[in-house]
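In structure tokens, the next block holds one chain alone, the form predicted on its own.
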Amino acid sequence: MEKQMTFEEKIEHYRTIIDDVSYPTVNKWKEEHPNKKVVGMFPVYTPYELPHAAGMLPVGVFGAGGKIEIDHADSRIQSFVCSIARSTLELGLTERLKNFDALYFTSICDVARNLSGIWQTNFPQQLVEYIHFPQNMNNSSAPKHYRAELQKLVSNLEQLSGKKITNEDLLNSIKTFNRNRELCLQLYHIKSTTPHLLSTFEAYIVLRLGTLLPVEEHSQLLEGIIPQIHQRKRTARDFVRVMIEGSFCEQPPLELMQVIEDAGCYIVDDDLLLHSRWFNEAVPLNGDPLLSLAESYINRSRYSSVRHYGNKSRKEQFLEKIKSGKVDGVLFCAPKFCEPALLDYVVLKDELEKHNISYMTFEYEEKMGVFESIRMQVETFVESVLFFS
């Protein structure tokens, strides 16, 4: 059936799925896999290649998107902190996540710190995994210290599944993921180079549907979908190129994306969705899969404020990003609450103005519901650039 669908009919079929906050197609999967478990990987750099070798269903979760009122969560985490933290620690609470049998959070910043604690207190049953990812990048130690933490991650699902992860295993998700996240950067190439065939509302809602289904699954998926954007008959129009900084955990409401498009913004690079895009490489398929997948998040892996500095700082990536996308303009477009996103823009925005590029910021959260003040400041922005350039 949905090989008779046209891309548009697409979008909107794997929008009511994103848009369903009691997890529709993980259920149907735990339905038919009934002795296998199910991981939920908070944002941003979480290894899905890890439970998949298990043979398990890795599951995105970056809260409920605004569907959901707070009603249990705030009398167990601060109401001053971030959206994602809220709702997704909401939907634990309303049974939302009980086909869930373990979630990943990771080092990122405080909040996602206190939410591990928090889920094991109030979720015993369920396999709570904490990841300490490196903090200096550029010591010699840094691979064989995220190894290790990755090799304890294998140990603990070796438990739950009871179940053997060789090196075969974990090669041949490496291999997978690998091919997922090429088919995604071909998503990004087309959203780069031809922005009118595909818009980032669009695109996202591609992307976010692969964080709920098997990786063969979206990849097959994908393989379907680029061929038909290719095809698509939509003629270019004279927006402005910008990029979105600040959205690489909880993510902004698909709204906001639409709001900024229609303001006459190409967004035609961002930090949505980090983890589709997550290396800049493929990770090298070789005899120690677990020290590829660490070295690769030290070397091969995007930028971003949780990451700290490797190879190269942010501010240089960060210009190189807008140089490759011949970007007109920066969008700061950070959640509410985020340290990491906020303390950045001062760094961020102090390099843009060294180089004359034109920028605007704003903050969102998921309950977000009237976006006429970002819209007439988008299209104020859009008119700057146009007359300055």
The other form holds:
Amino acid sequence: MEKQMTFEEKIEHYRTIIDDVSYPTVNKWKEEHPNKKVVGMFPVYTPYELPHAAGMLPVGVFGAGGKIEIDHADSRIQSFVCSIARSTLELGLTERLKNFDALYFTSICDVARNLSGIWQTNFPQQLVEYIHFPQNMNNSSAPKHYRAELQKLVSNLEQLSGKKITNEDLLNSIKTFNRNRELCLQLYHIKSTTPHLLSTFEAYIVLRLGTLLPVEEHSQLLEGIIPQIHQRKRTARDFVRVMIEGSFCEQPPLELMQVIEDAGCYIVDDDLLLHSRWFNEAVPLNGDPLLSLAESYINRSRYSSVRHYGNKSRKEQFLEKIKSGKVDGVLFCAPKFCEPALLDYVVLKDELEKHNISYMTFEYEEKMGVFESIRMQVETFVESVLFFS
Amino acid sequence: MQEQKFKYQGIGREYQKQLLTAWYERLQNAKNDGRKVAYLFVPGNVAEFLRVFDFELVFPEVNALQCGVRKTSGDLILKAEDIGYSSDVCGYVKNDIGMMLQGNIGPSGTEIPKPDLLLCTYCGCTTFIKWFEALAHFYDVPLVMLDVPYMRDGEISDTDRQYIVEQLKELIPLCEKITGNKFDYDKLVEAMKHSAEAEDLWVQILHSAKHKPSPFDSYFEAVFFMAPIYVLRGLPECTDYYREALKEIYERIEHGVGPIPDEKVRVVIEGPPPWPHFRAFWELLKHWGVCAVASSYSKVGGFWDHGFRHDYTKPFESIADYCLTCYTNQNLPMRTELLRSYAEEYSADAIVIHSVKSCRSFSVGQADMREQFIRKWDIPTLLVESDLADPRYFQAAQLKNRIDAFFESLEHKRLVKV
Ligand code: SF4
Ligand code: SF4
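Now the other one: the form predicted in complex with the partner chain, given that the block above is the form predicted on its own.
Below: every chain and molecule of the assembly, starting with the one above.
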């Protein structure tokens, strides 16, 4: 059936899946593979390759996107915290994650870190990992240390599944995810070169679906839709080319993306679902697979507010991205209370001011329902960019 | 204990003040004296290591807290918000940036020298990284990360320890280059010895709170008493300070006096204090005869009371262990267990959590801790919210209501029990 659907029909169909907080694709997979394990991956980047190599299903956990009420999590996390942390905990406390056997959190911020601790206490039946990513990229022992961290995760997964993970398994997973990343990047290439053919709203839905499916299935699906996108008959408009910065962890409401695009913007680049294209080169397939993953994190990662930089500072990489994407203006679009995004904002906008690049800024929350004022602000922004350029 | 009755009375506070004043003056003169300046954080500070190169040390957190106490933080925070900082981010960061924007005049009116090296001792709090990245941007100086892995497995692993040791060793050439001073192993050993001695004395002060009544308040007083071990560790004057301060404590024990005239309730306190309203907060608790017999905040700059000492026989490994075990780097289950065990060890009646809105490193998870204290261990626990730097978040009337209601009910429960 999927094969005969138009691209637009597919997007509509995928949207119902990603909007469903009961994780239908995961439940189905679990029914088909009753003895296999599911591992939840909290953003931003997580080594999906490891659970995959263990024959498990890694699944992105991105909170509830405003689709459930926060009733139970309030007694455990206070109100001045980003929505993704609160609603993820609510998903757990309301047993919506009961099909998950393990959960991965990483050293992106203090909130995610402490959420991993809350999880350990409240869900002792799940394996909870808190991954320490290297922060000193120039230190010669960083790859070795991170490799040991990955090895520890592998051992714990082996224990969970009762199955040894071989180097061959790992190489196969790396290869599989390299392919998926390549396909996801093709979507970004389309967005950048022919933005009228693919909106960010649509690309996002396709990528978000990828966090819920087995990776092979997602790659196959991408292979099917990429030609469809190229064949779309849509005219290019005189829109402003913008880039979104700050939405790397908690995801903005879909309506927000629509509002921005409707207001006259092509979002030609962004940091949404960053894990889907985290490495800017394929992870090498020769040599020790865990070391390749470790070295890739250190040397091949895209910049992000939650990863300390190495030889090249984040602001340099930010400016390069603007230049190579021929971006007219930047929309700082950060979740309320998200410290990494809000703190970086000042440094990054300073750079934009130095280089005379336009920007505007707003915050979002999962529960946000009214977008009118943002629409008006973006429209004004678009006019000012058009007027001054 | 207002009027002078005893020989050593007040020495802990006074001597501390003198030492900090001298330190701020030394900082002001650092550049003229040809000394290089390193900025670093209190948790996991590798003071002993940096002293080998004769760096002057600046702790932006200490400046921020001092501004809070002197009530200048509110204006400085607004300065930072003027250039784009959100009202929701860490108040310490904004305080520091605000201070920088105003010519870097420190809390005591002296100038804080610009950094020659930013050494981000990443010891738990991820905001540390964002903070120093911002400073690297504004000052345009080198930023080096000392990557301290979080205590995610509840214990020190050899891998983590070795990782820190290797980073410290790799840092030597850069420090030599900046200061022009060669690394000197004997100097490191000497600093480590001073530290260990001061730590021994400090722990005696902390443990003294097991006495009834407690001679020492481990939260409201500890914040003064702990300053030297945080900013002057590794120097002889630091050790001297604790020798003197301990005399005051012994004297109090001898006379059966403490910081609270009539100790009625013993509590363990979690979380940093509301600096701009420090006195007011203390008064709210004093009103009920509350003495803090243990606190987690007094462990952010080092966790010595369960045995750790800087060990000169293996200096690098020991510095690594010091970094790993600071309170900010302990995971939530460890923090919860620590507070519970304090309640037991120090015969506390309750736990008080001061939850700091803009410090998510501390506050996320505190509500969950509270649930556990109450449900699992039946320890009465009060959670109140304000901020450590931002005076706008301190709602005095609301806090008073909550504090009064809690201690009233505690008192009532005790009466019923008796
Ligand atoms: S949204 Fe920001 S603050 Fe919240 S968990 Fe993600 S990175 Fe941390
Ligand atoms: S978040 Fe908390 S621990 Fe971190 S720098 Fe701010 S005040 Fe300090």
